[in-house]
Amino acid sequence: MKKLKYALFTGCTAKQSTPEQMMSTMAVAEKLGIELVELTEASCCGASHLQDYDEFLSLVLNARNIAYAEKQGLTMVTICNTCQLNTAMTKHKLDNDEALKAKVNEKLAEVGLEYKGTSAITHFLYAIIDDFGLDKIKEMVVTPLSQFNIAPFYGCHNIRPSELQNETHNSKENPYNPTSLDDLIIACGGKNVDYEEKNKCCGFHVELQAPHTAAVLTGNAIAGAMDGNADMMVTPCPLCHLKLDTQTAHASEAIGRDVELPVLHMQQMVGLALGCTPAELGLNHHLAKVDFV
């Protein structure tokens, strides 16, 4: 099998608020023999807020990030659902509108860059599933997670809009009944928990505008996993992780019951199954204690 190599767009959160996600991403990549070339020149994707104020600036910003991957001649891999949405949305718009692409490239030329549309964009979750393969993951598992009931939490931006996201990976994901994260849990030897809230919003992007609504969404997600007898939750999005791991007090108050579960990044779960140590995966960085390791 040819060695997989990607241009890694880390986004902001994995380098600041959730450094354990960056640690576990690199640890898992090493275990799988995947080479990740970090795009150190890249900047924030706009976090799904910038385009509300200046859509063109958002397109230029994301096209600039993609252009750095194109200079490497590599597929860009993201580790944040919101980064995935913004970069994939930019690529879709520019690849289907030559006039807009030319206008964006006028600005990029000021910093010596050009967006060509030659690099694909995918989330690390789908790179593992589509490119590496679940069967190979199963073969490499050294510590099956068979004693754990694991609740997948997909988040919004990796599965919606389905027409856009299904352009970026081979595993056609149904936003009403997603399966990728469930399949990965099973490949790691765990028991996947099916619950109503697994494909709902965590509340992150409405926190400033409607904090009570955000807290209710967070609380309902954790409560649904708990009611499904989950031992932990797992998510491919660091923004979802921040809500589910750090906002349990607000969430508990909002829905009128105590809710808290260990919440792992997708990479941490895979890393545990592959035999990575808790230190390599940054499992001591969580607010909800990960004390089962």
Given for the second form:
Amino acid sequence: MKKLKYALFTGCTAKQSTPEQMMSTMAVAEKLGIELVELTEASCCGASHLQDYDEFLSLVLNARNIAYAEKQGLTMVTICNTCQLNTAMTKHKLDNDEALKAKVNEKLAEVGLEYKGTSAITHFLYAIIDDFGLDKIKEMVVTPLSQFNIAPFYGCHNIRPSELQNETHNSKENPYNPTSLDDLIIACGGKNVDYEEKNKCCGFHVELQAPHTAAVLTGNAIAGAMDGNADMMVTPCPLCHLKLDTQTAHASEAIGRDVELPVLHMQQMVGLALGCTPAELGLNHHLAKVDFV
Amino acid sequence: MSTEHKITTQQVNFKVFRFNADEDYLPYYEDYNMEVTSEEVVLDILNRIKWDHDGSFSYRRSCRHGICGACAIKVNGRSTLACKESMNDMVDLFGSELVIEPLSKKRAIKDMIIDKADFWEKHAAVTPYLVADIDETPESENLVSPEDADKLDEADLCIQCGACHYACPVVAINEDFFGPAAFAAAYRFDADVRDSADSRLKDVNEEKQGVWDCVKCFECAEACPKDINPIAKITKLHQMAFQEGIAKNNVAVRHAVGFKNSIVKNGVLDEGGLVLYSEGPSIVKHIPVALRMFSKGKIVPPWGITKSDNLDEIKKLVKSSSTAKF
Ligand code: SF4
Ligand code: SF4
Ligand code: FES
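Swap state to the form predicted together with the partner chain from the form predicted alone:
Below is the whole assembly, all chains and molecules, this chain first.
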């Protein structure tokens, strides 16, 4: 197989509040022999909030980020669901509206850039599944996670709106019964937990303005996984991770029940199965106890 | 291809939610195993349960043409219009075990029939009609140009089925929240060039009930059988609040604006700075968690942030491409 190479859009969270996600992404890429070229020029994607204020500015900034991946002739890989949604949504809008694309390019020209629409944009989860292959992961597993029940938590912005999401990867995902992360758990030797909240919202985006709503959603998610007898949760989204890992006190209070589980980033789970050390995967950066290693 | 017209049949097991608020203490599920043809829609199955198995089985339907909005239910957790949804698609999506439930189990009255009063109250609360001074003796037609009609972005196609409302997680938690259908209705009239209501946009900007409590889960976009995409209308309502200068100086609004401030400074987000700007003095409530995060290396101080390369480009673009003011 030709060596896989992508332009990595890290997003802001991986560089700040979830350093373990950055570490585990690079560790797993190295194990799999995937080359990730970091887009150090990229700006914040606006996290689904900037467009509420200024949609055009959000389009221009996201188009600039994509233009840098295009310059290298690489597919852009994201490691955050919300980055994925914002970038893919920008691409979709520009690729389907010549006039809008021209308007955005007029601005980008001021800094010598152009959005062409030549780079695909996909989340690392789907890059692994579509391009690398679960069978190959399975062959490479050195520490099967066979003693663990693992609850997948998909995160909204990787599965909805499904029409847009399914444009960005080959493995078709049913937003009401997603399977990609379950399949990855199984490939790592773990037992996937089926529970009602696996495709529900973690509440992250209203954490500041509607803390009660946010905390109930987080609480319900962890409680659902606990009731499904999960030993841990796993998610492809650092924002979901922040909610599930750092907000357990609020969540417990909001739903009137103590909830807490170890929560792994998708990359950390794969890394463990491939034999990376806990230190390489940054497991010391978690708030919720990670007491199984 | 000739295969396209072939009618196929298959066995499907339906687990059907049954409940009669007058008699039952708790709901229960009844199993019906049926042979289903590829030509049928979900409503055909409801009819067959009633006609062939149990005459007391209750559900709403009227037009059978996806117009009246009466027949919305949930199949395997997915909101759907029973008269429009093909059985074939359902089996493709979920296999041969299908769970048939009302839109809201909490609000069930009898089987599929729910009490939709909350939905209608929220709808009524957004002034869901044109507010305009009508010239009672007009001399010419009051025309709306095609471009102006396009501004509604098809929000006027909503049939008030409630599929999005009862798929919305915030509706389920916050009883003041207007919900996606009401917001789509608010947008439909606010975007209408003939409308001159001044309270509607303010109402949907209020805390707790308004658009700022939407968690951006896209459940409503996924659920809508008419492709209204309510979250897209919610985004537009946010933008209109800035355009009309009525966006309040509160934590939610500052949270949206704060991204721009951060981007122009660093390219990337300053997470701590954003929370501080959004919360103001209320930031103290985040201190206990922040301290724990700090001790685990999860908080980067402002001076430790790695700024984007070519930051001058970003600064330039923010300057030249900004279209909104706060
Ligand atoms: S996107 Fe907003 S309105 Fe739509 S279902 Fe989610 S929380 Fe409700
Ligand atoms: S927006 Fe769509 S799902 Fe919601 S009530 Fe209207 S037609 Fe039904
Ligand atoms: S019966 Fe009228 S919309 Fe289905």
